[in-house]
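What follows is a single chain, given as structure tokens, in the form predicted on its own.
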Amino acid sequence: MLSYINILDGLYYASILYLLSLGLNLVFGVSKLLNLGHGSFYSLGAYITAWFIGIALSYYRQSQALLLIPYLGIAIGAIAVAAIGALLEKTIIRFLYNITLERQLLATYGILLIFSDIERMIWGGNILSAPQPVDLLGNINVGGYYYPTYYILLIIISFSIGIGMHLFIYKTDIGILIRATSYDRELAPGLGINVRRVSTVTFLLSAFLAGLAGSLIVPITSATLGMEIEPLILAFIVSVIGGLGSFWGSLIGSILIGELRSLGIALFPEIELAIVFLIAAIVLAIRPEGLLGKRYGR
């Protein structure tokens, strides 16, 4: 039987996909880069957060800082991944902007594999867990059902960050430069815009969003090798359904996929992913550029 708990579960799935797809769309909108390595930022955020929380709690388990450590770990995980993203953009990614989409996919898939090996070297095949935020916050009564408070917090944080990113892009000077570059990357230097710097800032923000998604999910799902594959595929589906490069498309697509997945798990658990792919195929058959997207060609 369906209940509003299923709707909340759908929003929980959607909130993580929203952060991931927003980062994908931000980079594609500005640099026209399809970045499969985006999934690595998600898993790195999860690993760094779980690792930090585990180390910190081993030293401060009895102190009053116990309540703050998990949230400090989430912030550190996201910021560390943003820094890694900026470094990656300056050393490798900027050389991929002007190549074909097929080569971009191949190159960024290689980056995904390299980061996977780095994670294996640092943390081995170990599974890192950090369930403390979920345990510390307990459950909340939602219409007679007890639902984990952390899940509600995750939904609020994710959508708030997404809306905050939207305001940043549309209400700040840096955001104006990012939008101007996304409209015409070739013309932007003629207007005095430092396109390289804008691209670095954009990629840093994209890595931050994916790292934050990984940091927020690790109290619920342990950090493990290969954890980035399914969320990355679903985030691409969200981006394609919503429209590549579209902020509002990310929001609508993530809610659609999140709720569909929750509905599929409740009613048809054996084919829940098949339902998602079927709906994606129908949307693309009717509107190939996505619900709010533009047609791109190269």
Second form
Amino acid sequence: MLSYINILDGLYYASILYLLSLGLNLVFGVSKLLNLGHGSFYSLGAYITAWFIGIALSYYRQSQALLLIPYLGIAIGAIAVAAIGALLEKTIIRFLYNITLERQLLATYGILLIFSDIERMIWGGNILSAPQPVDLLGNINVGGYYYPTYYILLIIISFSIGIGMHLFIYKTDIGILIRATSYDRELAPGLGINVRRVSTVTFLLSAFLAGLAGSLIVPITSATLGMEIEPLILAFIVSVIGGLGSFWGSLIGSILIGELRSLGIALFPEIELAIVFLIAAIVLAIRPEGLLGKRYGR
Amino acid sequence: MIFVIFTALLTVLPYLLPDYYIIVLSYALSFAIASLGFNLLLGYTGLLSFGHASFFAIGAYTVALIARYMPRIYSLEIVIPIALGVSALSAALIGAICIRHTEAHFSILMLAISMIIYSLIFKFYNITRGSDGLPVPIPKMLGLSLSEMPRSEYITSIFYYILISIFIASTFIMYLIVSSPFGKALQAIRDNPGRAYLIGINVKLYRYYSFILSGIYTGLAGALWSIVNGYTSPEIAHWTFSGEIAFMTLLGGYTLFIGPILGAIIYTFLKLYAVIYTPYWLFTTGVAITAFSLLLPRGIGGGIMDIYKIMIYNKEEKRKVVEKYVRK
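Next up, the form predicted in complex with the partner chain, please; the one we just looked at was the form predicted on its own.
Up next: the whole complex, starting with the chain shown before.
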């Protein structure tokens, strides 16, 4: 039984994947780095937000600020993750730009493992949940069905942030620097571009997007250990089938994968993930460079 | 020469070490076969697969499923060839899709396919018993039933010798493969696919062959591992296990032939002690992986080789070796 709700569910999942894959694509486009550690930004965002909301609400249980705290928590989560990302870029990631892809993937895989254990050290193995934003907003009537307003808000926020990022890249001066670096990393310094700083900024943006995705999802799913694995893999799939480094590709790819996943859950709950990966494999078998990607060398 | 010493050492080890270490070593040797196969793809063909765990799981589940559904033919000399065949077949199928890509696309596609296999194993509860996993009883051998034997005794006595003979045979075959013209062609493809194509090497076909061989090795390793472990669970199909195989290879050094073997043995024992002494095993591994891929890209084996080279070489050649680490 399919309905609007399935489409909305797909969109909500797509919006999270969109934020994640946009970050992946940004870093890949500028620095030619495939960052497996991207997933840890997602889970860090989720943990920080849930942690903040939990603490803040225990202090201000009766106050008028009750409505504001969750949103503050989401913003703080995303910004904190951006800061962590910038720090990480300054210390480790910047040594990864010029090494071979295998070593990049392995090094960032190591970062993913490190962060997952850091989360365990700080927050323990418990589930950290913060359902207040969803509860506070209540439900909305969509074509005869009641649907949580927070989900709609999430879709709107993440797609508008994504489109804001497009505008940032295509309309502002910093965006021009980022694009110039992504076209030719070797020529860019010749034009007076500080490539190292551009790389830091893009990494910070990508961490921000991933942290935001995690912060936005935590009221719905709670923060758990290992929560980053599935979205990370799906975001990779989205980036690859959309075309690595292509922004519109990640938009189309995330909507495709999000909707497929939601339809898969509705129709074939047994093999939902398998269907998503199967479609991805078919797309790649037909169009190796992804839907909107540029052809790459042999 | 090294080969002979190694063989002799493996053969006498059960008399020297307690059973416990022999069991850990059996795990290490089955991982070593997997990372040998993995390294044919990474070190010799230049393709990083982030989904080799799926072949490992296919090998292991072939054994476990035969034990469950066809106990009549559940005998070691039948099970192992079937596992080889099944993993070859699945490698041929998966390879037909994946090998069209290189670099990151290949890695990600392999990751996706391994996750398909993971979720299939996980979700088809009726066949694979999902996350409960399947038991792998002690197989018959040449019509001889050994099921009364305690598992630890079986692994440290009969199966240990079977394992090391398979291990040595597969290492030897792998050595023949990489030093044959076919192996040299693969290395040419790794270094420069365009030039390899121009001198008349069928790049895609050779990559495909290498992929299938690599899948067979990993499947064999999975089959042996399942008998050592006595139990299979979907965890071994998860992509983090692919990461572990990759890490073993990197730890030992993927530029060396014996690197993967060294890496698998070091990794297994390292993990044993790390799990005993610290609850934060992932953190330790993560730091090690990141540090290795940044500082010591040629792994422990490569590092030892380089120190040896620095000791015997003259000044000019010394500089070349050192530059590999300093550059970047």
